[in-house]
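Below you'll find only one chain, the form predicted alone, shown as structure tokens.
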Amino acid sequence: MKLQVQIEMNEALFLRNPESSELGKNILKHGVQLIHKTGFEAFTFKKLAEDIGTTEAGIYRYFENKHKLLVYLAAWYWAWLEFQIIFQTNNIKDPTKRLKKIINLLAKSVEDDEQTSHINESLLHQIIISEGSKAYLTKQVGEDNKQHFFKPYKDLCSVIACIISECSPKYKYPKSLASTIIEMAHFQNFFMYNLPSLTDFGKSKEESKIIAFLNDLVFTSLKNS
């Protein structure tokens, strides 16, 4: 059973809510497709406008710049992923099994959710792997943080950290381990396909080996606490 995802976005990220109109939804839909195709550096609002069949000025009525659009998409993804994790682990009482399920969700490819037709989660997941860190590895990260742009990411880390603490109440670094799991799942995936010599499973290109690595990393740490 699938539930309808309702995601409340930070209003400081946009000038006009893109969910409120067909043009706005097209900006999100085609924005994901174009960033995935060209990469964020080559992505421009001019190219996006041509892709949609609208004006560049029309896009600027929704987003101040392409950085805000990237942060919006990243925040949307983290909120969507938190929903998926809570929904898919809700009936699992054993915290160890819940944590293993989360590791699987973080490391495996994402299928597009047809209920959110204006955002392709499969493509967005790949963008987060290759471009997601650009949302916060910037000079303005402090100002962006003051506006709570990264709250969905923090909320996701908090959910995972709480389950880590359930697994091992004496473990001293649940938040650090939670963010490490998320980032490592993405880095190892990126390395596996692009810089395989930085992994022990690059030639295989098997997500199951990333999952095995993360399980070993996490549960060895908890066991030794």
Second form
2 protein chains.
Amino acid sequence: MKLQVQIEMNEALFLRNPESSELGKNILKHGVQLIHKTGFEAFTFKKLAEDIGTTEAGIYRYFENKHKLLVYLAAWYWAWLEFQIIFQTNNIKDPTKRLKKIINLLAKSVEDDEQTSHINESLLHQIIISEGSKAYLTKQVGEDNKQHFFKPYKDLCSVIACIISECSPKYKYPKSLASTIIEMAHFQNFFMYNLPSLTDFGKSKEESKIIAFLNDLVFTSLKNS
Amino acid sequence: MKLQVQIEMNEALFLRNPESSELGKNILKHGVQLIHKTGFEAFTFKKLAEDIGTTEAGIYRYFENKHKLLVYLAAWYWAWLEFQIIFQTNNIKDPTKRLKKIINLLAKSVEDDEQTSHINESLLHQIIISEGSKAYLTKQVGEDNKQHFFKPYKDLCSVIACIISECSPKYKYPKSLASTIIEMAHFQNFFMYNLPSLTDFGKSKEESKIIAFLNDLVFTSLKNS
DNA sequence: TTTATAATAATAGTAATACTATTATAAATA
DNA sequence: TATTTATAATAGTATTACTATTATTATAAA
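Please move on to the form predicted together with the DNA, as the form predicted alone is already shown.
Expanding to the full complex; the earlier chain stays at the top.
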């Protein structure tokens, strides 16, 4: 049995639904590969078109510009991750164990699930680590937010905040702690590989240590509230 | 008495020292203003040249490209902040109090010190909040790091990590906690104003609450180690 | 004082980027 | 078969991110 993760995307993110045609799917697939390879700054629709074997204008029929494509991919990732979290913590009752599992899912590099979609989740995870913040660190963040482009991120944050509150109902900053966990799961990873002296894991480069750090950070906070 | 903060900058960051001429100083001054106004993506050397009343090529004589200018400004900011921290915690002996003071300095919006330099520190602080990560979230981060472009950031992180270790010698993640404090002082601020549901301060929008959150996060971690 | 030389500035480009408008082709329906 | 309609390909343009060349000014040696 093949499990198709069909993630319903905000229609304002695209001009034409990329899931609706082969070309659209190729834009997502090769888009992920090319952004991962060149970085978002050097990534252009022209290069992507050459990769796919179509024209620049062909891609512009699907996405208004490359920023929208990045926001689309980020939204897809957050929605996908929330699904993973819901699915993989479904049978866990103890909120503490659930939170630990979530930290694991956030901080562990993803293995691509070739079965499920044309998007390589492993590459996308790495893109989100190094490019993800650029989706919202812009002047248009207010506009984009009004159009609910960041809803998947907020939903995920909200899910985590709820579990934090289950663990410690008196803890005063569940949302901020949730966004801190999410951001730091990625930033500590980026730092570990690129600016190692900003972390305590620069030598060994083990993701498990980031997880240990986050667990320590979160659970001492929750214990003492 | 006028205190001139002369920050010695890495020479590889510029082609000509912008501190060495009026045009150079104008590039920094108006650069900060324009990046703040338009955001880094829409910022161009052409617009900056028009603002100053010089030509595009005139600016290219000082900075190779706009990325280098951003890295310069970020480096300047981190060096300036480290100076502020050293200066303002100089007479404080208790490391706990020093750390509290540092969290304050990181999370509180800066008031421009018009006396000291052509750079508006208040605007620059806001730029670092929304654009600062883009200085290192690039494909060239490795190259840039080899040229020590991020030394001021790392130095600041190191100073904070040392104080953390003074507070709790047994705490296992001083560097990662330091980079977490720095990043979260900024991200929680950005979220509070732009994606408020990612924080617990969306309603009131008070910086003091970010400080309270960070203090809680840090000192419960240190107490329990 | 004149002239060489070096530093700086202004002009005028170019290749690439980020799009858009128009035309052509294929598919679906009347 | 004719006619919409959808999609794709072609060919543009304005802007961006630079660079090369020429002009000007300042400094120093003859």
